[in-house]
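As a starting point, one isolated chain is supplied in structure tokens, in the form predicted alone.
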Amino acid sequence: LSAVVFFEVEILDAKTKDKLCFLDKVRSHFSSNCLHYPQWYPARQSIRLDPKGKSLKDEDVLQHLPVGTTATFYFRDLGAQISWVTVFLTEYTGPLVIYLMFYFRVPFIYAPKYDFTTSKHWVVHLACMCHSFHYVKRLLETLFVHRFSHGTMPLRNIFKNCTYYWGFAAWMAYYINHPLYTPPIYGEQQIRLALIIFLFCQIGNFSIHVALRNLRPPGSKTRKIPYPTKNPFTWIFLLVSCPNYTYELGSWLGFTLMTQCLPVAFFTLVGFIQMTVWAKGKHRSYLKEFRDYPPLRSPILPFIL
């Protein structure tokens, strides 16, 4: 019989380096989720090997960690947490409602004579349908498609995210639904082309989300390399690591072309910059985790970025 190996476990505060706890004769199959403090819920706590390193997973056990028989861990309080689903539902419901308020021209937005009037330009009505479709799609995906690897995020994120989405929705809607709004310069042809781009990219975005969902079994946190499926909209995986962002960018470029509205263009630019940051981070994560990761892929734009 093999000898039982015991560990000595020391837990320090990640900020002050003060000793919080010392455990003697800890068995090798002891997992990191056993180190959580009872006065805080688990999602609020981070146990890590390095003060500035990544949090350990709940399933990580002592015998598989790069530590000796005397192990030092660092504890960090992540602050109040809120579920991803709650944040997504809140930040996506806001733009949907706010845009419709401007579309129906409720009082105190424009001059009183325009209260509850409708635009004479059909592109304004089309834009409202596209914008509403986009956020209804996001809400339904949050409820029925997305599987989150992390259950929560910091509570402060909901205020930051809602300010971004709600603020831009109001800014865009104000100008698109304004009584003095003028349609795109190239008229019907420009609008139809923009609608095709928008719908194509919305279908593509949904297809990618479904493909990513199917990679992760229910209740699992496993990560796999995403590959193209039989759905042609997923074939872009051959060239891009995060095609959901590629299609999202395409959708907003189509909406910009459709409305020919400067606030929409600015929202698209800001969104592209943020999605590029996320895509590069995920691309690096794939390369680090999978040695056989396809070398031809770019983070968000094929062969460019």
Second form
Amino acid sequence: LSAVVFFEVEILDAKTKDKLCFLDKVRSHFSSNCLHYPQWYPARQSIRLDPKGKSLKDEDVLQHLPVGTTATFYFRDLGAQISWVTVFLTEYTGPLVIYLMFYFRVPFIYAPKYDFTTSKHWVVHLACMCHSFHYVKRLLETLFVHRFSHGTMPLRNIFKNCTYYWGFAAWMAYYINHPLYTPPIYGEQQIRLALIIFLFCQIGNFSIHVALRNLRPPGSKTRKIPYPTKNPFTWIFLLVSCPNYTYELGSWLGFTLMTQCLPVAFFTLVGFIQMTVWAKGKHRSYLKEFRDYPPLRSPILPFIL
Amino acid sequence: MSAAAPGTSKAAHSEVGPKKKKGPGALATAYLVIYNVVMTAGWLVIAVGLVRAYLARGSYHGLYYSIEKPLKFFQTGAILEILHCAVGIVPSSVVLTGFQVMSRVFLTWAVTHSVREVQSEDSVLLFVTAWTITEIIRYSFYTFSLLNHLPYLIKWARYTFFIVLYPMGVTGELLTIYAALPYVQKTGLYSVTLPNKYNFSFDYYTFLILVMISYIPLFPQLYFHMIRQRKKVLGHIEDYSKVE
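We have the form predicted alone; now please give the form predicted together with its partner chain.
Following is the full complex, with the preceding chain placed first.
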């Protein structure tokens, strides 16, 4: 006969600290996903040990949490949520479609005499192929490659993200496909170099995404340290924590060089700033979680950043 | 763009709620006191300059020229406040402070200074007056708060005058930008056209129109934020002693 330990669980509102409910005779294998308020769907409910802390995961069970026999949980409504997959698909389809609209010079963008004409510069066709390829790649990766840790994000993010991606795509596409577009100063040399950089970084970025996917068995949310694999494009893991961002920066630098377009440079810069913030955060959490994290690595730029 | 700086910079300086555990160090406090005293003095100079010029000329017209230099100097000097937030000696948001200061600097340099024809407009006097009164109150508020001797009158003024000064300033600003539009369009000021080797264009005229439109969502938010702050700060009049 083994003794069964019962817990008492009280749930408080994380903001007001009001007592929301009290449960007694709770078994030790109770976890936060046993607990849901019916009026909100589970993804927007956050149960946590500390009002300002991180949410408990579905797998955390009472007997393994640092609580006494009376456990206090805090509840927070995260607001309307949307799945990461939905956000990614929406934010990436926009640029793909929008750029093509400018490329084909759909009416009301440029002067009417240019409607449905195409640019006379071959680099403009190349740029369209590269830009479209980039976003098709992203869409396919979202559907088939990425394994997301979190199911959802706040709903307002989709408006923010789409404004960013769609807005910049329109801004860049307007100039590149403009009847008065000026091709790169150094002509074919510049474009060829840019294309090589772009393709190299696209393959690199894809390689990293595949490597990261393979770290994680299907359906799991485990986190492991990524290491270089047989694929040479992953050897950058020796120097960098988030090489996917490094390659992404490289791709856009290539595209900037290819199009010699200031708005593209701005987009690259803003993206670089955001990715650096993300890379630093990721690097910090790697360091926190893994005692044996390789010390040579920088977050995004080898030795620099 | 606002006549009254919204209460976001209030945290270390207001008496709302529990005191901050650690404010700026002694050296930082001394520096901030000097900074705020200098700014108070500067805007007083502008105020006096306006009054003297009005009395001398007998009309409101063209008073901008009499205070043009100190206005540019002290309004531009406010950029330091962004630095104060970034360094941490003032507990306000860098982004919010940056936005407020840069919108003032934008109006001072990129509109009023750049478009000579608007300098004699009455709308300029409208926002300069609003800014001047607001800043004198705001900087003396900070000065006294840092010295822990804030007269209730100053606190009251800071959270009350904005009710009139803020809309007044916004009106002056919008009218000034509007007045600048035809000249910007005619001269192509600050504008870049295609074709050029950077494949970039910028139409300052359209940009100014967008700036004007942006007042529509932004002004009410900032205004009602101040109104809420006012309720919080002045609401408990009975609980507060007049002087710290």
